[in-house]
Each structure stands twice: as C-alpha cells, then as structure tokens.
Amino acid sequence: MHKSQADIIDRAKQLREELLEPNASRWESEQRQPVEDLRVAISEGFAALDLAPELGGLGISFTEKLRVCEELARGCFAFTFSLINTGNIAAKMAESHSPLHRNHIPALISGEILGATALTEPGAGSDFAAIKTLATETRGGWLLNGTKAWITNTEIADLFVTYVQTDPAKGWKGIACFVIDARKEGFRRGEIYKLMGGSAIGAGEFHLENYFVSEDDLLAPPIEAFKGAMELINGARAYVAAMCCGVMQSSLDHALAYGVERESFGRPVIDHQGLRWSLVDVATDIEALRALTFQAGAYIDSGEDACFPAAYAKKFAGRAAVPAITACIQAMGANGLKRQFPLGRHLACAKIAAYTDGSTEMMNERIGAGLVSGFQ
C-alpha cells in the first residue's frame, strides 16, 4: 500500500473512532440523516476516494475503497453506505465529457451539494430492466414521469443520477440515464421509510411529474447507459460486501472484548468451548467474505468483468452477517441486546445488505445461470 493509500485507511480509522461511534446510537434514535456530519466526512476526502487527483480527488484504486469502506462501516453501516453514494456521483460526473456534469464535482466533494442513484422503482428492483419511469420527447429534450423508491439519499440528496424508459418495446435497451435536480421544477421528494434500522442511509421514494430534461442533461444513452448500470451494480455489490464485513467485525470485537471481562462458572466466559468455537465460526466467515470482495475489487482495478466475483462476495455477505451478528449477540448474552452496544444497529444493516443492490436470491440466480452456462 501506498502512503497516501495508507494515511486514508488511517484517517478513516480516525473517523470512525471520533465521528461515527460516538453518534452512531444518536442517529438511529433521531431517524433522520446526519446531514452536518456527512458532510464532516465529505471535507475529509471521503466523497472523492477513487475520484481523479486532478479533480481534487484521493485516486485511490478500487480495492483500497473497499477497505475504507469496511473501517468506516465498523462505526456504523448506515452513515458509510449514504456517504459513498455521493462519492459515487462524483465519480460519475467524472466520467462524462460534458462541462455542466463537471462542474458539479466541486459542490460534490466538498458537501455543498449531495448526490444519490436512483435505479429501483415500486415494482422494478432486482428486475432493473422492468422500470417505468418514462422519457418522453418534446421540443428540446424530454418530459420525465415516474416514480423511484427504495433511493439512498432520497432524504438529502440535491443531484439524482436516473435511469428511465425512453422506449417500453425495447426492453433494457431503451433505458437511458439523465442528472435530476431535485431542486428544479418536476421534482417531489415522497415517502421517507421508517425502517428497523438503518436510518442514516435516508431511504425513500421521489416522484418526477413531468420534468424537463435537455439533451445537457443525458448522462448516458440507451444501451450505454444499461452496460453502465451493470458496471455500478457491481462496484456496489464488492463495497456492500466490504461493509458486512465491517458490521461483522465490530460485532465479533465487541463479543470478545465481553467474554474476556464476564466470567461464568467461576472462569471468563471465552474459555467455555461452545461460546469459543461459535466466535471462530464467525472469524472464519470475516476471513473468507474479505477474500470475496478483495477477489471482486481485483477484478474491477483490473478492467475485467466483475460480475460473477462480485455476485459471489455479495452473495456470502447476504448469508452470512446476520447469523454472524446473532452469534455474537448471543455470546453476550442479554447485554448484547443493550443500545450502548452496536450490535442491534449492525444486524439491521445486515439485514438491508441483503437486499440492497440485488438481493441473496438475485445473486443466486445470476451465479446459477453462469454455472449452467459453463455446461453449454
């Protein structure tokens, strides 16, 4: 690792330590964003990790974001997955060649402006290509109308970077993808979730009613813009995976910090075989997810199809955070219950991880179909 790559890993121990756990508990109980300490974190670089140095960014590679993520995630699940999402924006600015869409880099990654992706609708999440939001053309550019729901950052978020339908009768190649301003006309935030967990991740739905878009706009078009949803899905599976781990470890931390101190049976607790080797099982899982994602994060520096590897670490996360999070509550007995403990907070993030960017039983499906392929 590099020593710029090294003092970001520090820094991001750093915030984690001083900004994310001490709050952590204060956010979930107040349900809303924590819109001033995101943007703490966002003055700090943390919105501008793989972002070009050129662009005032850290150019840093994708596997080292995958670490950051999982140290910051060790804080707490929820604040790290709204933070990168406005990261993710940024980089996405990057990558057009337009001026307008580069000019918002500047309010991105110093936290003037925020940012979120808006792919799943009411009745199209897994199914990415059953949206309806629909782009209509009209004199100049297009009408947008639809509804986006299950959207990070829908609570906070100035710039929406939308995938739409621009032609139902083709399927996934008429999707195209446009930069929404929630701040222009068209645009109403809706429903903000009340979930079990997980509130500073700030889910929701907004609605467009007929908003206008000009060809400036369009951030991508049909097919281009599919091919790079795809290309972000995966990038998002890897650094979901990351962040189980990070939950996972804070847990399994917690869990033997209690053990060694509680004594039962005249002995610390740690020393009874039964609680001992579920820990281990839950070490060995930590171990064999950061493989996963480290495999995926490889494959996506490396240019290559990251889809499988990706699936693959998302997949094992999905499975296995929340039955690693319970056994560490368990090993704590009652007290792994308490609020003071991050536990609670960790196991409904897992439980969100499991879903977000493609559920356990869609990367089941993805996975199976490239077995079944490899024998045809």
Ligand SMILES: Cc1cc2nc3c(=O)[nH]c(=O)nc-3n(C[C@H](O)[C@H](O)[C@H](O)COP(=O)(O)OP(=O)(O)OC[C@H]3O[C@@H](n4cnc5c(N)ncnc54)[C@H](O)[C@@H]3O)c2cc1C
Second form
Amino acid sequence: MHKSQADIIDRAKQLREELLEPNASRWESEQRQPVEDLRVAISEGFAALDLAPELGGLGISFTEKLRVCEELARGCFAFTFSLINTGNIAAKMAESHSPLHRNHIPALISGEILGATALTEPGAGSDFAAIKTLATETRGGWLLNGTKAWITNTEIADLFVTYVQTDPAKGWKGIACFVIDARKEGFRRGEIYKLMGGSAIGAGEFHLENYFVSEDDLLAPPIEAFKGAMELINGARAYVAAMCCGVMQSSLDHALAYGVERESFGRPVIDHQGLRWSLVDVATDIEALRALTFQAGAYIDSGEDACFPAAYAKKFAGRAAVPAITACIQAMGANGLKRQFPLGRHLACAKIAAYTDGSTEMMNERIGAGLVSGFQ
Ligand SMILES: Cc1cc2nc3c(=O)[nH]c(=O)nc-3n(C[C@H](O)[C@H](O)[C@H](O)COP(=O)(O)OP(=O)(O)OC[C@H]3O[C@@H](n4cnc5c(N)ncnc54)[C@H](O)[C@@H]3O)c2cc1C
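Let's see the other form, the form predicted in complex with the named molecule, since the form predicted alone is already up.
Expanding to the full complex; the earlier chain stays at the top.
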C-alpha cells in the first residue's frame, strides 16, 4: 500500500461521503455495530494508518492520522471511534517483541479479526489503579477472573488487550496486560449497552471466568503495563479531540447551510447578527480545538512527552463540543431536531467524548497537577 498522505485524506473524505454519511443514521437506529461496513474501511487500510509499511500499514504520521479522524468523524464519530480502536490493537501487537503477538497483525489489518482495549470495570473507571479483575498464578500461567465494562467493540472484537491486577496489595504496580482471545474458553460476552447515541461504538461488558493465560499471552508485565497504558492514552486523547473537531465542523456546516437558505423578517437568518455571532463562536472554538489537537499531534510525532498537550486538547474538546453543537441545533430552529440531520447523533457523541480516554475532570486533575508542580 503506497499511498501519499493527501491520497489517504481524500479517500477518507470519499469514505465519509459514500459510506458514513448515508448510513450513520441507520446504524444508530439499528443499535448495533455495522461490522460489515467497518470491514470495508479496514480493507482500505484505515485500521493500519500509522502502522509501518513493512508490517502492511499505511505509515502516515500521527498528525495525519488526526486529520483522518476528523474527516471520518464528520460523518460518524461512533464508527470512527470503533475503527480506530480496532486499529490500535494492530499497533499494540507491532510493539510486542513476541512473534505470537505480531502474527495477529495481518488478520487485524485485513479485518478478519477485530480488536478492543479493556481497562475499565463496573467499579473502576477514572481510578484505573483500582481495577479488580484478578490474575491468580496457576501451573504454566494465570487464571483470570473478573468483569470489564464500557469496552468499545465488545460486541464484535476477537482480541481484547486487557489489563488485570496480579497483586492487589501493589495497586498500580501490580497491573499487567494480557492478550485475551474471545474465542477461547473462559471468555463470555456480557451486556451491550443501549445508549442515547454512539451505538456503532458497541460499548459493553465481558466476563473472564477462569480464563487461562500463559506467559505467551503476556503483553506487558506489572509496572511496564501501567506506564505503557498512560503513554498510549495521550494519543487516544488527541484523536478523540480530532473527532470532536469533526462533529463540530459538520454541525456548523449544516447550520450555515440552513442559515443562508432560511429567511425571517425579510432576510436570511444568517444575516441577523445575533445568530451569526453564535456561529462565529462555534467557528472560533473549532479553530482553537484544531490548534490544540494538532499541537498534541506534533508532540507525539516528535516523540516528546505529549501528556499536557493531549490533556489540554481533550479538556477543551470536552468543554467546547456540546455547547457548539447545541448552538448549531438552535440556529436551525426546530428543524435542527430532525433525524434527517446528524446534529442529534453528533451531540450524543460529543457527550461520550467527555468520558472516553479520561473524563474532563480527569483532564483537570492532570493539568492541575502540572500547574502546581510547574511542570508544563
Ligand atoms: C462509549 C464509551 C466507550 C468507552 N470505551 C472504552 C474502552 O474501549 N476501554 C476502556 O477501558 N474504557 C472505555 N470507556 C470507559 C471510559 O474510559 C470511562 O467512562 C472513563 O474513564 C470514566 O470512568 P467512569 O465512567 O467509570 O466514571 P467514574 O470514574 O465513575 O466517575 C464519575 C464522575 O466522577 C468524576 N470524577 C472521578 N474522580 C474524580 C476526581 N478525582 N475529581 C473530580 N471528578 C472526578 C468523573 O470525571 C465522572 O464525571 C468508554 C466509555 C464510553 C462512554
């Protein structure tokens, strides 16, 4: 696959126009993951965007991956989020030195199998170190027991990169990371949540019941696992921010199109200064969010610590996206409420974005700790 970055962005736009925009509303009403359509996108390399070409990836920079995320999320945040999440598993396998893990890459980037990442549990979200899924040593490995919750792609994934506690007395230092295969004994899919939107994310629960893992399934041992998760989350925060740019831009485009067409008091509604200024605020927030998002991307591409840039972008996304989309709905009058427009879907996903990969409050905690220590 030798495509230029410009070709990939163009193809993302085409995919949005031909696949995501025409189908996203149906995916939402069917309340299931559109696995066949997901495989169409994967077959074109969209689950291998920043994977090295020698491993079958497209090899684009992280910043360009952010552009793809924004482009696709303009059509459907939920589909894009699911797609990027399965792609992340291929990238994670590529980091492993184990040939057994790397052998999963071709199937993951062709869409033959799908992936997910599992940190959260019913009793532990923001406080990741408090997870309770337990690894107990047994002959030749460990037995895993516990429940994971709110996991993207639970409905369809085959491989789950899963974080478990090996020694509760050690807190975060006891957490290890394993590759779990949903097709093996001891794995049971649980509830798939019915949410106010974002159904294509397929968030739900799975249970591990005496699921056996050996040394071969160990992706990262304690300490390394927690630190690795914290590093990866910076990228995740940046692409969630990019997806928020997408839903905000799409909402603004619809509001502008309506404002030019619709008249009140003898002129297009966009010509009323009060309304126009509300959309100027939205446009300004999109520009600001993009700048923060691409700044985080630049840090990631240069290998610098992206902790604070990613937290700023994600925090701003969590604060700006919901009011921006509601302003766009308001600008369209009652018509903005109709399902023929994507704004309601976008609004639900903007709310989802305020939790995924760390809530807005956790971004405050992160940034606040940096302010206090003078560490930014
Ligand atoms: C659609 C969707 C998909 C997801 N996908 C995944 C996935 O693929 N993998 C995965 O592991 N997880 C996933 N998550 C889970 C997500 O990471 C968690 O929702 C997030 O970490 C917050 O945890 P929580 O929802 O349990 O909130 P809680 O931790 O219960 O927090 C409740 C509220 O308290 C606030 N809060 C908590 N602690 C503090 C504090 N110290 N100071 C101030 N406020 C605080 C939180 O911000 C939140 O507003 C997903 C979530 C959603 C909604």
